[in-house]
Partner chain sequence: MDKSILVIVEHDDGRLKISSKEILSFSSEIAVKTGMKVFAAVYGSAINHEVFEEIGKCGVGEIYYGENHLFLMPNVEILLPFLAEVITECRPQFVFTGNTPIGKDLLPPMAQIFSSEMVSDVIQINTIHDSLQFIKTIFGGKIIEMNGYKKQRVFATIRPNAIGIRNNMAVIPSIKVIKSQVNPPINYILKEVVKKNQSRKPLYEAEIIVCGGRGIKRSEDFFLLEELAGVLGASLGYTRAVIDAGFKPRSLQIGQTGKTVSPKIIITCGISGAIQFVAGISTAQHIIAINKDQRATIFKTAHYGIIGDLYQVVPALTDEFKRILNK
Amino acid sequence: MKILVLMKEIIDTECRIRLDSNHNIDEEDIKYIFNPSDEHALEEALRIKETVGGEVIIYAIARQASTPSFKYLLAKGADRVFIIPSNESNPVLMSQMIGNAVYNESGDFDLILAGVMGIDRNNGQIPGRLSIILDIPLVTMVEKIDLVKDRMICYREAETQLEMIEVRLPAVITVQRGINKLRYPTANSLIKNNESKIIYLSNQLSITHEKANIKYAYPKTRPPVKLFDGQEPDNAVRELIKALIQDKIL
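Next step in my check: the chain by itself in the form predicted on its own, please.
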């Protein structure tokens, strides 16, 4: 079975983000990590591979400096990594880039796994758009997967019950973080030189799209909190109403 996994690099949520003079993110002290739910998608792919055999191939749009990070994923058990070097953040274009790469490099795949959404922008668009581009089914927010011949049985929580969805392969499936527990690579696998298994692809996107000009800004300073304590409730309410009128809220 050939399983493709979509991985996304995001800024570490523990980093303190600073802006430069052009209101762009200052990259000097920025650390990148993989999107957490994407890591669980990779873990699920590795477990399926251990059960039925095959290969696990990672697709990503990432920076050229990402090679050491992806070597870590190869040490976990992935077979190859295809990277499209780009800083693109438009999900429409990103989906088309990945779709073209999958079509050209892995046309006979069986399954695409991805995290439910990136925790940096919370778009969650790329798996759905990719399923349309490749004309294959999509199942989202999955918490358990069972493989039955050429089908996947996907389980996910609804508001009042557990949904069980049967889907034919090939398909795109997005998984929640609770679907499994992540493994750590062995010392021997980390020592191996897997750099030859990381392939950088040229972006041959044939269509054009208006690019958004994104600028960042620090949050505005909030006014100080006004407390109406130490008073009788009736007096506190009167003072609160006066303050709301004075600040033109009422």
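Every value quoted in this text rests on a predicted model; they were computed, and no experiment measured them. Rigid core here is just the name for the largest C-alpha set that superposes within 1.5 Å across the two forms. Residue numbers count along the first chain shown, from 1. First, how it differs from the form predicted in complex with the partner chain.
- A movement of the C-alpha atom of L240 reaching 2 angstroms or beyond is seen between the two forms when the two forms are aligned on their rigid core.
- Relative to the superposed core, E50 shifts its CA atom by less than 2 Å between the two forms.
- Once both forms are fitted on their rigid core, the CA atom of E195 lies less than 2 Å apart between the two forms.
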The other form holds:
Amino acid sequence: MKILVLMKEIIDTECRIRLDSNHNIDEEDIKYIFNPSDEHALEEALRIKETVGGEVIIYAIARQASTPSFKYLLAKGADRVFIIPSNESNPVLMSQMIGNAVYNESGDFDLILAGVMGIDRNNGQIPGRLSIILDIPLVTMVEKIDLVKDRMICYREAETQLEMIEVRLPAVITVQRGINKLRYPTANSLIKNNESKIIYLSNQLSITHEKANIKYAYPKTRPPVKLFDGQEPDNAVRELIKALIQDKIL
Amino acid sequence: MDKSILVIVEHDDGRLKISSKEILSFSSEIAVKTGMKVFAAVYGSAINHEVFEEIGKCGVGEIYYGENHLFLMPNVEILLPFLAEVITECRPQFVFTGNTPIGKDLLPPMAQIFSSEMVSDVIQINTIHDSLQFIKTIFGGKIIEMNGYKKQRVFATIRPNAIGIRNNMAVIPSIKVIKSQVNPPINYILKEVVKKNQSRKPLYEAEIIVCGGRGIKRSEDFFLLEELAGVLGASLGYTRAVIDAGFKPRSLQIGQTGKTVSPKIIITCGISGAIQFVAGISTAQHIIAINKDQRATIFKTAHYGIIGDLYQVVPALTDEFKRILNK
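I have the form predicted on its own already, so could you send the form predicted in complex with the partner chain?
Once more the chain from above appears, this time first in line as the rest of the complex follows.
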């Protein structure tokens, strides 16, 4: 089974994030991490490979400087990494780049796994867009999957119901972080020289696309909190409710 | 393409969902300011006429209705052809729906079919001259992103409870039934459904939320929050720590990797306020925090706070609300 995993390197939201003098995101002193749910997509791919055999191939749009972190993913058991070097953040262009790369390098894939959403910009657009570009079905927010012949049984929790969905492969499936527990690579696999398994692809696009005019700003600072001392809970609670009524919230 | 807005509507049990009311009434208000037209797209099977009337009450009169028994169990594969047909026919510049489970599933493929831009999880829309600017938060709420568009088509999912319901002049709805060919799904087959207990509103549409975190030490102590939620008619949510410990299902997780919510009031109990959690509640109108550590970062985000032990404060709060609400 040939499984492709989409992995995004994102700005760690724990970092202090600043705007530069042109009001763009200041990338100095910023730490990058893999998007958490994407790591669970990789884990799920590795588990499927361990059960039925096959290959796990990572596709990522990333900075050139990110090679060391991708070596970590290879040490976990991924077979190859295709990197499209770009700092593009527009989902239309990113999906097209990934779509082209997949079409050229892994046209005979069986399954694409990805995290449910990038927690940097909360877009969650790439998997859905890719399902149209590659003309394959899409199942989102999956918490458990079982492979049955050429189909995948997906368990997902919709808002009002739990669903069991049978989807024909190839398909795009997005997973939530509850789907599995991440593994750590062994020390031996970490020191292996596997750089040749990281392949840089072209980021050329032939489409013209009009992007949004994007501006950034800091959020408004919040007014200071109104605090009540809970040493005497009944008293604090009465004071709180009094304030809520005064401020016309209740 | 015309200067117009199409709103993809959600309804449940013959009632328009609150998030749809917000988007319809807001779009209708923008339309008055900018001279745009607004259309609604509704799908379902033998749906209650009240849904159409409610759309009219929001100020939107032109309705495209897709009727098919397959729409009772909607999914992307079934809905895309119908919605693509509506968009092709009414040629809107803007297509809006809620940042709800089905909205989040539908819009990315829909936007891709039309090779268009999409903005996810919008919290505010500004009119600038005769076009629109979409505001969202990024990087865990640390930065505001403003997306401006001139002439191109844009799809947007709008965060429920973020823009509010406007009171517009009601109009009489005119319904155009779209009889598109809907094939039973072959790729994506729903095999089994278990209905969840629906005694509480889903988190994304709740007006009041009681939320619990690491401060709750044992699984049998969650009744404290359930009692408070019961008195207030609130929905319950939890932090990642509670979910990862296996106490509650993942669908109830609030935060960056869970759900973003914007209720009128959220009461956080025993939550320290990690950035990943705060990112999920930053657009709540009024945040009330209960934590025993006065240096807890939640007090930087909260509007009101009680420094105290939740095991004492929460029952006291429940009793006081019971008293003033006469329950």
